[in-house]
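The form predicted on its own is given below as one chain in structure tokens.
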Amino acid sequence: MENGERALLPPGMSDLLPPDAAHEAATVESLIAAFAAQGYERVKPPLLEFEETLLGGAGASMAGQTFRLMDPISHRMLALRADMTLQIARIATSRLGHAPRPLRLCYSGQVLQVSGSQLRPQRQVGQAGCELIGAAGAAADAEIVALAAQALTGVGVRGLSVDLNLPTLVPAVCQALAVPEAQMGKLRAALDRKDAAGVAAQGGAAAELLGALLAAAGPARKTLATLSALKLPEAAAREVARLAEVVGLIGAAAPDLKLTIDPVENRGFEYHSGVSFVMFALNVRGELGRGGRYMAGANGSLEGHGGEPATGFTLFMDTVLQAMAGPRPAKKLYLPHGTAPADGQRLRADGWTTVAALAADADAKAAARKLGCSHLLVAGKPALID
């Protein structure tokens, strides 16, 4: 095999080089420092489990998507992690299910799945995220969009926005307008191409009232307004209310904020159940994270009804990075050989990334432009490399 072969990829994977690998791991780093400054502490489940654990309940939409291989210890099929919230739900309901409640646990690690999609053709992902479970209330929904906010304004993500969502409003609706099984499957359908003629076109009360709903996305503040005015079933307008209680709080928290609703998106929602959202920034193509409500099962799963209440988000950190300036050139200084380690460790201390020199140069100053310092150590102080 040619040198040239030996160093191609699988499709969907890729070497990450410097200093792109130092900027994503320092990115990584300040979220999760802005995660356990609200409290959230950190875990670290492994890559492999048990393919009847990972994909066992909710996991099994996630069966598409998922590397298996025979263990060749325990002769039982294991799965490769394809995204990490289940592992969570799993740790907090099993190994820390004794835990005082609300727990709050935080996580970063790379993710691998089978196929990537047009927005991410990476099948290799990394991704950062937060859970909170055993709270039920509105709060709790509205602590987690605002901590994603904050986490990612900080690490200087500009022009955010988030987009809420109801998973469960349309069957609210459907359930209580007694919709046929098969024509709520055509509604879901059309309100998922956001084809507002497909949905007319099933008639009656329900696609009107669908209709209505599908038409109101927009603006947070004007959406609510819209909702309000209609005649919901009383289940629907329960949901309703709450999704308001949530815009309020987060408004509260993070003012600058800019929220829309979308009342029917379902897609991507399917275990979730109740406020959900996606989180978008200006000029990035795809979702820097998305999260929501969703029940943690007793045995870890993720559940639509039954267990914990519980609600989280996840980053996906090849988008988030795409929304960031890109990595900050480091304060490199060459040190000339002989250079005392004292003098080294106290400029590292100052902040300067150092590099020595191995071995005499008969010109230091080329000798450090060649490996990319901005500064050469003279008589003891950092100069400018003009």
Given for the second form:
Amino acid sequence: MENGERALLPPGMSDLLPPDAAHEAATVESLIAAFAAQGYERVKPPLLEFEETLLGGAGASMAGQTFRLMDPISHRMLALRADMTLQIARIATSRLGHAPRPLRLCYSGQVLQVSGSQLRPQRQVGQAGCELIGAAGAAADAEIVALAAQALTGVGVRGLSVDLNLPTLVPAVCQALAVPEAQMGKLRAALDRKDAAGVAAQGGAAAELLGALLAAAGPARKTLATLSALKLPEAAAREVARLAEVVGLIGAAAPDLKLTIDPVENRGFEYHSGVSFVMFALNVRGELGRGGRYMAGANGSLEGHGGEPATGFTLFMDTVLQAMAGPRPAKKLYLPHGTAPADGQRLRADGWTTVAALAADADAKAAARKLGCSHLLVAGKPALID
Amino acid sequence: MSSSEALVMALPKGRILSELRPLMTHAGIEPEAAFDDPASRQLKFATNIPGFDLICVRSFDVATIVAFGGAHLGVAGNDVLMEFDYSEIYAPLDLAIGKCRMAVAEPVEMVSGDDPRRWSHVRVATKYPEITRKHFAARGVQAECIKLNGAMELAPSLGLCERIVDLVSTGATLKANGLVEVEQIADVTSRLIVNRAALKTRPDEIGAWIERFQDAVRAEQAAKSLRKKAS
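Given the form predicted on its own above, I would also like to look at the protein as it appears in the form predicted together with the partner chain.
Now the full complex is given, and it begins with the chain already shown.
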């Protein structure tokens, strides 16, 4: 095999090199620390689960994105996680089923997806997130949104913007106005693309109201005002009132956070049952993360759900890193050959990253520069290399 | 990077552009002189509005550039939007220009002896392989697509395929090449499109542009119906 071919990786896979690998790991740890500071305790589910557990119920929506393999030991099909949220929900409703509620859990790990998209070609993505299980109120919805936003701003994400969504609103409107089931597919597609012409053509009795909902998307205060002026069916009006309450609470917890509302957004909210959200950052392509309300341990259908009320969010590390300033160059100190081990230890305790010479150098300064050191130890003191 | 960074709008070269100009004028966009100079090699143009630039590219590229966030706004036909089906593009406004339809056509002599219920496989020449595949798959027919970039109408007579999927406006080109339209796939018009992340992070600015174009479309339609009445 040629050297070049050996470096080739499968589509959607990549090596993370210095300093980016360390930067990603440090960012994940700061996020987890921010979650832990608000009482979210870390759990670590495995990479593989039995196919029918991982993809049962609400997990069915991830089936198309999940790698499978056959287990030579149990002879059963295993699935490699494509998302971690449902693993956390499984833990919460099984092994931690007896733990006091509300249960606050956080996690981070790698997931694999069968196909990247053209816009996001990566198939292996780092995730970090929180789940708040056993709390049904608006306060829980607001805590999760504010926590996600604070953790992201805390690691240095700039221009953050949270788009709040109500995936149950359109079904409630369509049901109340008796839009035929057969039309829902095309209508959903038009709504997802904000295709106003398509919504007008497919919406039937609901066309006018759905058109108004479509046009209402925008900054949170403005959208709430528009929504409250619309004549909505009762179930839909209840959803909007809940959203307004959540917006108020988020405003109190994170007053500087930029909030928008998109009442018809539904993509990626297949198993969500209430206030949901997507995070964006200025001039960054794609989503930094998403989350929202769902039923943990539900059997998948929103009608006959068992399960516990839960909400949470997942951050996608690749996009989060794009929204941050790059890694800061390390202050690296070159220790010439013969430096006393105790000196090295003392300098590291002072916060230096040290790189020790393994043999005597003819020109210590040149050797230091070659290895990317910013400083050289001269007469026991770090000296800046020009 | 800040929210005051310039907005970029991607426009398609060619026939749509002349229909689009009155709408742009109504929305208050006056491009610099090079925009209307056919000899100019310039691809990016300033406008009378500071911080609002135009780029002129092929219609298929408008969708790709907006999807990737290279431009915040754009104009693209729903033929292009259906073909790519980018999740990052919103199409909030029908500009009601560039009207035509996407259709399946086949040679005149084939029509009488053909029973579509018996098909399991068809070979089709098209610029739109995704739409074609989906259209036929929905009725259980596998479509083998031959991607051509123009002059689709020639393909059946050259023996490349039996059928074509293409845009039809008057049907004159089909007729001249011995083809008939047998099935319509979609009505096509040009849409104002926006990048999803841009709309979410700069809702006020981009929302204002959508409204401006909405007013322009309304005014243009009112003018059109007046002209119709007058004639």
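Positions refer to the first chain, counted from 1. Only the largest set of C-alpha atoms that superpose within 1.5 Å between the two forms is called the rigid core. Predicted model only: the values in this text are computed from it and were never measured.
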property	result
Core-aligned C-alpha movement of L112 between the two forms, 2 Å or more	no
V284 C-alpha moves between the two forms by 2 Å or more, core aligned	no
Core-aligned CA displacement of A139 at least 2 Å between the two forms	no
